[in-house]
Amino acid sequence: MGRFVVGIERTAHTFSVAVASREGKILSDVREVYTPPEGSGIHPYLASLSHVKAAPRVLRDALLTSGVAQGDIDAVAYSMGPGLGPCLRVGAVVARTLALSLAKPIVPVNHAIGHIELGCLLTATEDPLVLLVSGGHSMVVAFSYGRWRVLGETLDLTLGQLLDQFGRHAGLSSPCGMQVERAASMSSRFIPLPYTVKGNDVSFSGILTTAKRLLDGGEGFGDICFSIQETAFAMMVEVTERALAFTGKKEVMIVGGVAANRRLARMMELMTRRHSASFHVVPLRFSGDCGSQIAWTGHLAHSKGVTTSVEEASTRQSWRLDQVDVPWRE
């Protein structure tokens, strides 16, 4: 009887394969990250070509490193969406091929829910209010009545896109979050930027437009980075705090690529402490896109009979997490 699930992730710049056990152990997580030229964003077609080249090695290394025999594999899970179309299709082909060769079922996984469920596993949280912040998502969510429900989200850019697009304007290569954080840590000069919270939603486009104008006008890169972080992070903390007061949750967790930012974590921690809730951040190694989030969530879904046929193992570029039933939490 099998005990393991293979997870394949490739929604954007990362092609990753991981193997997880049903006990919640990550036995392997091998990744290949496409890096665009300086000043450029992720070109979907070029990223997909990078994934095609990387797929055989990444898959082989993940299976070998895990030490799992083929007969012990329960299922092959893959990120069905949301994400970049060409990248998603590469992963779907790899998943179908592997499932056919192993004669195992296929499990479609929502990428965003993968971030959340892996975060819950690694931080031992049970029913958290979640801040999901990455290049593809910026939202506050909580589980209720069979689905993860969105309590607040961005109306335009995600937090990751804000950092990346400003970084690219300054000549950096995506992803730019770590470089922006490093530059911000060297400054303490705050420049007022548009602070836009509408109800419990946020808008970052005004920050980006103003920040670009300031940079072109000669303001220091570090000062602008500091100001972007302080403004954008304060907006996310505000809407998260409002959601926390509304739901009365006792756990708060940050997941997604921007969860790696220490300043954001510190601001969230201070807010959470005021409400006597526990605070959790997904471990740095697993904050970005990875096969582990797909393998573990694939196991949870497979345990409740969520599978699809090879013929129906398609992709969905737009697939909101609040459209997905979550039977393993009912």
Second form
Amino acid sequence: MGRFVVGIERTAHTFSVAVASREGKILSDVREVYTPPEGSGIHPYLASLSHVKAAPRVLRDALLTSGVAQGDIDAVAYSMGPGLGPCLRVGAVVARTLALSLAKPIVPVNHAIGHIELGCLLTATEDPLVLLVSGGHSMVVAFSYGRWRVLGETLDLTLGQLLDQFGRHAGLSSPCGMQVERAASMSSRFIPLPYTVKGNDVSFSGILTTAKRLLDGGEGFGDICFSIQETAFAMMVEVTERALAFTGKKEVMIVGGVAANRRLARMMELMTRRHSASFHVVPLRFSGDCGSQIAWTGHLAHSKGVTTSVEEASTRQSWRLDQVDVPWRE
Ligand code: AMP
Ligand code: MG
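Same protein, different form: I have the form predicted alone, so give me the form predicted together with ligand AMP.
Full assembly next; the chain just shown is listed first.
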């Protein structure tokens, strides 16, 4: 009987392999991030080629540094979706090959649920209201009756896409969130931008169009970054607050790549305190995509018998988290 799960992540820019123990210890987490040329976004095919090249080294390093013997591995988990088709396919092939060569079961994991479960493990939260903000998601979700339920989400761009697309327009290379945060921290000049909340959903495309126009018209990059953050983050705080009042949850957690942003965390924390709920942010090293989110969630799923055959270990590009049964939380 084994005690460890290998997790393979490659939904977009990151190819990562990690090993987690049943007790929730991360023994290794090796990553290789594809960086597109300045001014352009992720080209799915080129990203997948870079993943093919990185796969042998990342896999070998993750298995060796974990110090885990092959016989102690329970299962091989991989992110089945959602994500970019060519990148997902590389990961599925690597996972199938590894599972066959180790003669271990294969466990499909939803990438978004991976962010949430790893966040819960690392922040010791049990039943949080979750703000999932990344390159692929901008959602407020809570667990109820066997599934994660969406209580608010973006109608167009994600928060990560907003920051990345604006940064690229300014000539930066993706991902740009960190540079946008740095530039914003040097300004306090607020330029009004479209604040669009519809019901409990948000729309960021008006902010992006206006911000690009302002930059082309000669406004300062830092001032625009500051204004984007203040506007877009306030929208996310508003919908999260409404969901918190509605659900009465006692914990709020931010996960996903944009969780690295200190201004977002500060705004969300102030709101959470007013509702006497505890506030949590996934640790910086684990906010972006990583094998750990897949290894740990793979363990939880495997412990409830979730596996698939090698033949059916395929990919699902648009696999929403509210379509996934979560037996380990019932
Ligand atoms: P993920 O898809 O979870 O790997 O998250 C990647 C996204 O996180 C990209 O859109 C990045 O621009 C964004 N991101 C990373 N660091 C920061 C930051 N400090 N502030 C805002 N966004 C960030
Ligand atoms: Mg992600």
